[in-house]
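Presented as C-alpha cells, the chain that follows is alone, the form predicted alone.
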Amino acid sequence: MKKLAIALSLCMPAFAQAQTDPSDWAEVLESAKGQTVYWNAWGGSTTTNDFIAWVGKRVEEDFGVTLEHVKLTDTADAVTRVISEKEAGKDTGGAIDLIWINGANFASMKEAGLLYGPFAEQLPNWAFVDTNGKTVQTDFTVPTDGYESPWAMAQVVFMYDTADISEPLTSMDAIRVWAEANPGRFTFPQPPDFLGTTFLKQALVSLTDDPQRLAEPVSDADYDTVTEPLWAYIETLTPNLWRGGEVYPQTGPAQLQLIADNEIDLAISFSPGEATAAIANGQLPDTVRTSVLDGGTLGNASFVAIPYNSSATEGAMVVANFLLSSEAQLRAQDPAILGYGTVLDMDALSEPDRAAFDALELGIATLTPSELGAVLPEPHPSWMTRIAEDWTARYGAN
C-alpha cells in the first residue's frame, strides 16, 4: 500500500474530461454500441459474480455493450495497472474501463487525476438516487464530485446463530464479554482484507470519545491517543478469538464458511441481506439472524468509477446507468440474489417500481430499515490504511 501511495503521488493530474458529453445521452448510447467494457471488480463471491454476469447479459441485450468481469482479489491491483499505464504515457486505450472502487483507492485516484468525469450526476437514472437520505455523494468523507456512481448501500451487521446465542450482542463490550465466556467462537477476516479492516473501524468508531476526529485525516500527532481504546480492546479480545487469534479467515466468504461448519457463532458482514441470501442458497443454517449495535454501525455506498484512459468510456457510463435502474436495484436488493441495500429514493420512483420494492420479501434474517438503526459515517480513508497496517504489525505475523 505504501508503494502504491508513493506511485500515486508521482502521477501528475491527468486530462480527465469527457470525450462524449455525458449529458448528451443519445450520443453516449450511440457511441457505446459495440464497445466492450472491462469491469474490474472483486471476484470473491459467487452471488456477486452471478449478478455481474446478469448485468452483462442485460446491457448487451438493451444497449449492445459487452461486459467482461475482470475478477480481482484486491482493488489496488486495478489502481496499480492504471498508474503503470499513466507512467508509460498510455493516456488512451487503457485496459480498464470500470472499477468497483472503495474509499481509499477512490480518494487516491481522484487526487492524482486518474479518473474520468465528472459523469455520475449526469446519468439519466441519477434522478432517482436518494441524495438526501443516503451517503451517495461522499465516499469515506471524500466528496465524490460526480467522479464515481453509487450502485448499492451497505451497513455493518453481525450475523449470529440463535442455536448458540440467544440474544443479540448490541455493543462492542457485549461482544468482548461474550467472547471471554465463549472462547474460540468469534473471529473476523484478516486485515487488510476489507471486511476485517471494517471490524477494526467499527470498533474504533464505537470506542472513541471523539468520533468527529475520525472525519479528518490521520495524524502522527494524536494517532496513539485516538486509537488507544481500539488497541486496548483488540488486545483483550484476541486471545478469545477462533484458534486463539493465531489464525484468521482470509476473506468474508471464508468467515461465512466457519459459521456453516459450526466453528464460530458470530461474524461481521457489510451486507444486511447476506445472511438471508446465504440461508436461501444453503450456505448457512436457518437459525442465523442479524443484529446491529445500539450506538449504530458503519454504512456506506458501493461505487463504480471510470479510469481517465478508459477504452470504452461511453459503454462504462451505460453500465453505471443500468446499475441505477429500478430493474438492477430491485434484483440487487432481493435477498435470494444479493440482498444489497438500494441507493434509490422510493418517493422518486414510478408507482409500479415502488410497488415492486414494497412487495420484495427481505427474508428471515434481514432487519428492516428501521431495525438497522443509525448509520455511522466512515472515517477518513487514511484511518483505514493506518489501522490495517498497525494491526498487521501487531498481530499479522502470528
Given for the second form:
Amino acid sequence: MKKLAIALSLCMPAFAQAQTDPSDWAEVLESAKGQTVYWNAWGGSTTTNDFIAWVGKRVEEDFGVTLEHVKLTDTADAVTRVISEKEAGKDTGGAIDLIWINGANFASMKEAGLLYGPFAEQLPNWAFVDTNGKTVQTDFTVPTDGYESPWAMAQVVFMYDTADISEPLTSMDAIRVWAEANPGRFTFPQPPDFLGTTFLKQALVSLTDDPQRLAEPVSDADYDTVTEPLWAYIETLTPNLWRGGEVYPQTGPAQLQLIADNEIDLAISFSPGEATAAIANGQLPDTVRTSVLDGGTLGNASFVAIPYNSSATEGAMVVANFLLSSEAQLRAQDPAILGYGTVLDMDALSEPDRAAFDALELGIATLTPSELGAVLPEPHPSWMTRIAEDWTARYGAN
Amino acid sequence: MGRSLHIRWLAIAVLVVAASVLLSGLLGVVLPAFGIFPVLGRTEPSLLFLKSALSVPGVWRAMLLSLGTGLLSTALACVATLLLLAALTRHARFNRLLEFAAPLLAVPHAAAAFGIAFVIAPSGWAVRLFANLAGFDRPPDVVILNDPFGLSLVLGLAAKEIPFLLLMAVTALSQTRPAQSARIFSSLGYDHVTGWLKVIAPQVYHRIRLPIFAVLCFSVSVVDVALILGPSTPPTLSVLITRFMSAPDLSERLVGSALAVIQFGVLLIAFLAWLSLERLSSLFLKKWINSGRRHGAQRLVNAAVIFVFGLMSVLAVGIVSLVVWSFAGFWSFPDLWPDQLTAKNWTRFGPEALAVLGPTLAVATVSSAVSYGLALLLLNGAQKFLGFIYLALLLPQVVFLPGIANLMLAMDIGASFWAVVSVHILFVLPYMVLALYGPFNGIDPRYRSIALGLGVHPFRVFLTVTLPMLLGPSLAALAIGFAVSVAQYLPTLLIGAGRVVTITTEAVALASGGDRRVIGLYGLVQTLAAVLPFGVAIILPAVIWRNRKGMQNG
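Having gone through the form predicted alone, I am curious about the other one (the form predicted together with the partner chain); can you provide its structure?
All chains and molecules follow, beginning with the one already shown.
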C-alpha cells in the first residue's frame, strides 16, 4: 500500500506539467481569466462563509476568476470525491479546484498522490509569508512541500463566561479542579471531532513530561507510558463533565449554543477571534472572554490545496495567492469579520499595510498576540488518530 | 395485445437500468468491505475489515440501537396512525386532517428534529416555562436528548412518520369502501371505533404494508435525525458508518464499508422481526376480532388520540420555534423570547437561501414528473419485479452512492443538472410506486372492463378512466416525490459534486455549525419548497371533483 502511494506520488509531476507553470505568474493570470474555481470548504461557520463570498467578489473584480463556495459538512466529502475521480480514471477536469484542508486529511491526500503541486512557494505573495515564526511549511509535522498554501493561523483558546467564572483557568489542572467544584458545566466536542481531539491533544501536550516525543509518530512501544497522564486526567475529569460525560456536543460551534443556553460555562475553541465574532452575531452572551494556558497552547495553520485533476488550476492558484494578500489577511484578522490570525510576516509588509494591521481593533473577547502566549507545535497526525480511537473505546462506547 | 407487450418490455428495461445502477453502487460497498479498494492498492479479498468492523468499540450496542429504535418508532407510528383513523373517520370532515398532516410531512427531517430538540431539551422551551415560574436560571443537567436508549430518537422519528403513514392510509382507505362496511358493522351493534378496528383497519394495514416497510428501512438507517436526537456514546450503526466514511485515514473507509454490509444484515433482521410481529399480533388480534365483543376499543383509541395530538403539538411548536429563531438576536436561558427580534438573519442569509430555491424546485419538478411517468409504466407493465426498485431505500446512502458516483464518472457523465435529476429519480421512484401501488390495484377492474367492452382503445381507457380515478393518489404521490427530492442531501452533493446546489445541501452544511438562527431560516425555506405541492395535492381534487359526489372521499 505504501509502495503504491509512493508510485502514485512519483506520477505527480507528469500531471503538473500539463498545466501552467506556477512560477510563470503572468501566464497563470492569463489562463485564470474566465475560469470558475469550485472551492470546497466546510460550510458550518456563517462568518467564514461570508468571508469566502467576499473573496469571490474580489477575485472576480481583479482577476476575472469566478469563485463558487461548495459548502461541506466535512472535508472528507471532498477527499472522497477526488478518490472517486481517481478510481474512475478522471485525471483531468475534476469537480474540485480548491480544498480548505489541514492535518490528517492533507497527510492522506498527499500520500495518495491526490494533490497538485508543488505550487505554494512559487505564489508571488509567498514572499510576505512568515516562514520563520509560523508553522506554515509543516502541517501536523508533515512537510507541506508546496502542496498546500496557508491562509490563516489558529491557536487553542478557552472561552469562558465571566458571569460564572471570575478568573481565567490557566492550566489543565485548574480546569479539572474547577470542574470538580462545578460539575456539569464543562464539556468538549466528541472525539473524533477535530476540536474534541484537539482538546485531548492539548491535555496530552500540557501534561506530558516529554512533549518532544509527540513530534515523532506514535509507537506501541511507549504509547501507554506517554499517554498515561492524559488518561489519568480524563478519568477524573469525565464524571464532572456536562451530562456526566454521557452526551457530548458533536461539533465545535455546537458549544456556542450550549453556552448561550447557559448549559455550560467553559468551552474550547481553535480560533482566538471566534468568541468576539459570535458575540457580535448574537450567538454568545457578551460576558464571554477567552484565555490560554500558562505553558502555551496548540497552534496550526489552515491551508488550501489543489486536487491533482482540478479543472481550474490557474484560477485556484490565483485564489490561493489572493488569500495571502495583505488585503485578504487584514479582513480575515478583523475580529468583527473572522478573527483568524494572519500568516504574514509583519516585517515583510509595506509601511501602510503594517499600519493597517496595527490599527485593527482586537474586539471584546480577543487576546492580544502577546497575551496569546507560546504556540505549541501539533503532534504528529498519528497521535491524533490513536488517542481519538482510544478515547472512543474508553468513553465513547459505554 | 402488441401494445401491452411493448409496455412490458419498456417497464422491464427501466427496471434493468435502475437495478444495474443500484447493483454497481452495491458493488462499491461490498468490494471494499471484503478488502478490495484499488485506489489504496488493495486488490486481494480479505475478511480482515469485517473482523475489525465487529471489534469497533460499541458496535454491538450500535446495532441494537438501530434495530430497536427503528422497530419501536415504526410500530409506534403504525399503531398510532390506525388508532387515530379509527377515532377520526366517523367525523364527516376528517379529510381536513390532511391539511394539517401535509405541512408536518413536508418539514425536512433534520429541521423537524432541531425543532423538537428545542422544545424538549433541558434548556428548551418547556423547561424555560417552568424555570420562569420556579425561578431558576440554569437548565437542569439531565439527559433528555441523545439519551442512551434512543427514546427521544424514537419519538422524533414517530413524529415524522405518523403524517406520512396517515397520508398513505387515507389514500388506501378510499379503496376499502369504508362507508358500506360501517353501515354493516353498525347494524350488527358494533360501536364505531371497535367496528372500524376489526373490519377496516386490517384492510388498510394490508394496503399500506409497503409504505410501512419503507418507514422501517428509513428508521433503521436514518442519519440526520439520529445525529440530532439519538445517542452518541455509541451512536446508532448508521451514524457510526458515516463517522468511518469521513475519517481522514482512507483505510478506515474499508471498515466503514464492512459496517455497511453489517447494516444490511441489521435491516434484514429488522424485516424478519417485523414479519414475526405481524404474525404474533394477527394471532392475538384474530382472537379479539372473533370474540364478538362490540365495544371496548374506545379507551385505547382515546389514549392514541392524546398521544398523537401531543406529539404533533411538540412538532408544531418546534416548527414555530424555528420561525422565532430565524428572527432572533441573542436568546439565552431561561428567556422565553429572544432579547431582540431582528431581520438581520434574513437579510444576511435570506437572499442566498432564496437564490438556491430555483435549482431546488427545478430538480424536484423534473425528477418527480419523470418518476411519476415511470411509476405508472412499472405499475402497468412489471408489477412482479417491483421489488428491485426498493433496493435504493434499503442501503445507507453514504456507502452505495460513492459507487454510483464512480459509475457515472467512468461513463464520463459530468456533475450536471441531469446527472443529479437521474439519481434523484432513483430515490423518488420507489416512494412514488409506494404511494400509487395500493390505489392503482384498488381500482375496481369492472370500470376498465366496461370501457374496453365498449371498444375503447386500451391506452385511451388508461387516459380517460384509470388516470382520472387516480387523480387524488397521483397528486399525493407527486407531492411526496417532490418532498423526497427536495430532501435529498448526499445524492445531490456526491453526484452534483457541489456544482448543483440545492436548499438542502446548503441547509445541511450550515446545520453542522449548530447555529439555530440559520438552521431555523433554512428549515423554513426548505419546508416552503416541499409544502407547496402538498397544498396543490389537497386543493386540486376538491376543486376538480366538486360536483362528483362519489369521488369526494379521496
